[in-house]
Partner chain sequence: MMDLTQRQWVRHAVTHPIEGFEDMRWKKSGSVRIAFFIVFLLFIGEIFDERLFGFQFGIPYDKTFSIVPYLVKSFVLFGAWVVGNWAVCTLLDGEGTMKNICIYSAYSLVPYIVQLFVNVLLSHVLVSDEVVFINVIRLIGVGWTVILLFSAVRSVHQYSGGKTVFAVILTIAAMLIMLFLLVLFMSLVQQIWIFILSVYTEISYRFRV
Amino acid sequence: MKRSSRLLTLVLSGLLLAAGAVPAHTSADEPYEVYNYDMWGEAIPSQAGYTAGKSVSGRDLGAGPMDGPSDIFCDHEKTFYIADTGNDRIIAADSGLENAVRIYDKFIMPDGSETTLNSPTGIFVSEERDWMYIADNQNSRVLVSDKDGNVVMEVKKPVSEVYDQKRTFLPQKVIADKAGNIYVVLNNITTGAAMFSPDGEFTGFYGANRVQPTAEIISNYIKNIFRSDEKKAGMARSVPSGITGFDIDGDFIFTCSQSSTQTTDTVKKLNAAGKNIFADLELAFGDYRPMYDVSNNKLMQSAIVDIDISDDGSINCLDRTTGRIFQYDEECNLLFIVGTKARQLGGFDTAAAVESVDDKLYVLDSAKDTVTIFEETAFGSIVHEATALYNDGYYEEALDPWYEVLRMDGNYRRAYIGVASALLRKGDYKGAMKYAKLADSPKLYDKAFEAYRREFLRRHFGKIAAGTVILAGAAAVLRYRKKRRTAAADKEEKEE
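Now supply the structure block for this chain alone, in the form predicted alone.
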C-alpha cells in the first residue's frame, strides 16, 4: 500500500487502541516479552494468550527422574503418555499430570516371551482400537500393544524394492488413522513417512517434502537439459528435508520439518491422497525473519520440530531453535507466540514435543526432563471464542468477541481480519473494506470491494439504466444534429 495509506492505518489503529481501557502489555510472570506481528510483519508487544502454570518432572509424577524424553501424547481418555527415551520406558500419567498411573518398561509378546524397549522416541494411542503405537527406535521397530502391555504386532524394516535395503529402520514418530493404517517418521529417510496397512504390511511412502527451489537447483535443472545421461547420473541429487513430526486430525495428517535452511513444506496439511492443501498458499510458519540472539551472538532461524492440532482446529507449531510455540487458526492466521529459550518457568532448553488438551498446552523439554503446562489467559479465551464462532459459521456472533479483542489489544491483526471477514459475511461490505484495510489484507479487501460494487450496481441498476438510455439518446441527437449541419454545409459549398 502507499505510504499515506499506511499512515492512515496507523492513526486509526492508534485511535482504536486509545479508545480501549486495557493496553497491550507483557505478562510479568513470563521470562520473555510477549509479542505478535502487525500488518506489516513487524514484531510488536502483545497480550499473552497463555501463561506458564507449572513444570512437572518425573519425580513429581512419582516415576523417578526422566532421561531425555522425546514425545508426549494425550489419548481420548485424557491419559498422558511420555516416551522416556533414556530410561527405555513409557510413562502413563493421569489427566492432571500429577501422578503416574503405569510404567511400561516390559511387554508380553504373542508367544508369551518378554520384550523391552530401547530408546523409544514416539508414542501414539488410537481411539478406535485403544492400542499404543511406540516408535522403538534402537530396536528398529514400531511396537503395537494394548494398554495391558500385550504386544499385538511388530512393524519392522520392510522387504521391498521401494525401500532402500541399505538403510536401517529407525522409527522416530508414529501415528495411526481411523482405518488402522500406520505412518512412521524415520530419521534417516527423506522420501516421506513410511506407510503400513493395519496388519503391518508396507504400502509405500506418504507425504514427501518438495525440494527447496534455490538458485543453484534451478541453475542445475536448466544445465541438465543439455547434459548427457552419463553426466546426469554422476551429478549429486538435491534431496528435500525429511519429516520431523506429525499429528492427525480427522481425515487430514499435518506434518512439519525442522530444517532451518528450507522454507518449502515447513508445515503441510495432507489429505488421504497425500496432497498438501497448503501447497499453493503463501504461508510462513515461525518467526517472519530470523531473530537475533544477543547471548549467543547469532541469528536464530525457526525450525519446527513438532506439530499438534488442538480440538478447536488450532495448529500448534513447536520451534526447536527459539523454544517457542507458534499457534495458528485453521486458516493459518497467527494467534499467539508462547515460550522462549530460558531456564525459568515458561522457557525451554531443548523443546522436543507439544501437546494440547482443552485450554492448555503441554511442552516437553528433553534437556530439562520436564513438561511445562501453559494455561489459557482471559485474552486467549476471548480470541479462541471469536475464532471458534467464526469457524463454525456464526459470523455475526463472532463480531462482539472480536471487538472485545481489539479493545484489549488494538494492534492484534487477527482481530481486524476477523471483523472484516464477519462483516463481509454479514453483507456490510463497506465496513469489511474498512477493517480489511486496517488489517492490510489485499485479498480480503478485494473480496469486499467486489461485493460492494455488485451490491451498488444492483441497488442502482434502474437509475444507471435510465441514465444510460438518456445519455445514449442525447448522443444520438447530437450525432443527428451534427450530421444535418454537415449536410447543410456541404450543400452550401456545392451551390457556391
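Okay, that was the form predicted alone. Show me the form predicted in complex with the partner chain next.
Since only the chain itself is given, any partners or molecules it might have are not part of what comes next.
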C-alpha cells in the first residue's frame, strides 16, 4: 500500500514537472489570485492573461520623479505622453518607455508669448492632425498644440446659454474625433462631455448618463406630480453621475463613470449621435459582487476611472477601488481580470489611467508615480486569438485555439462556448451538446440538440415508423380480443 502510494507521488510529481516545463508563462506568479467569473457570477480561479513585466518611474525615464500623474496616451507613432499633473508638464517617452523624448512644460502662443501648464490632467494626440490636446485643468482651458509646442488653439469656458455661467470650466480629460471635434470631460458637469467644433466653438453636450431608477427616485417622480412648483424648487434634484474618462475607437466613443453608488451607465459605447449602444444590453462591468475589505471594514465597490480600447477591440476598464483592470472583448464578454491593490509589482495604490498598445497594457498609478507594463502571457495571446476569430464568425478556425485554451485552463467558460459553436457548425452535434453542457449554456445546447434530434429522426425514420405501426397494431388486436372476451362473458352471464 505504502509503496504504491509512493509510486503514485513519483508519477504525479513527474507529471507536474513535465506540465510546468512546457509552457513558459502560464503559471500564475502574480502577487494576487487570478480569477474569472463563471456562469453563476461566482469567482473561480483562472489563468493569468497578463503578467506584470516592469514598472517605470519618472527617474527611469530620465525626466525626474513624477508627481501625481493622471493620464497616459500612446499616439500613432508609438510615442507615450504622460500628463505629469503635479509637475505641470507633459512627458513624451519612446515606445519602450525607456527614455523621455521630450518634456513639454512651456508652450508658445500664436502671438509669440510663452505659456505654462497648471495641473494638466488629460492628454490626447490626434492621428489626423498630429496635434496634442491637453486638458489644462487649473488654467481652465484645453490647449491644442503641435508637437513642437506651438499652440494652435485654446479652448476656454464657452459663452453660451446652454453652459451655466456660474459653473467653472475645469477640463478633466480630452479627446478629439477624426473630424477634429473636441470632447472635454469636466468634473462638475453631469450632462455629458462638452463638445467643441474643430475651430473651438462650443456645440453642446454629448453622451449624458441616465439617472439610475432607484426606489427613491421613482417615488419622488410620482410625488412630484402632486407637488407645487415652489416645493419642487426646494427639493434636492436627482442628477446622474458625470463621465470620468473616455476613449475613442473609430467612430465610437467609450465612456466610463466612476460612481460607487450608481450601476447604470458605468461603461457606455456611444455612436456619433450620442446614443449608448450598450444601453439595452444587460451588461455588468467590474466585480459582480463587491469584495469586502476586512481591514478597512468597507465594501470595495467598483469605480471605473478609465477606459481604453485595444487595437483588436478589447475594452479595458480600470477599477480604482480594487486596482484591477477588467478586460472585455468587443461583445463585452469578460476575458481577464488583471492587477490588484498592493505594493508589489503588478499592484496599484491609486490607479489613474490605462492604455494599451499591441499586446501590452500600461497602467498609470498616481500615488506610486509609476507606469506598470503588463505583458500578455501565452494563455492571454491564445485567448485573444481565439476570441478574435470567434467574434469574426470563424468558429471552425477558432476550434484549435479554444482547445488549447481548455488545455491550459479547464475553467475558462468562453472556450467551452467556442468549442460548442465550432462543433455545431461542423455538424458534430453530439460533441456540441457535450460542450454546451460544460459551458452551462442552455441556448447553445438547445441549438445542438435540435440539430441532433433532426439528424437522429432522419437516420432512424424507417425504424421509428415501423415500430409505431407494429405497436399500434398490437394494441388494436389486444383491445379487440379483450372486447370479445368480455362480450362472451356477458353472454354467458345472460344465458345463466
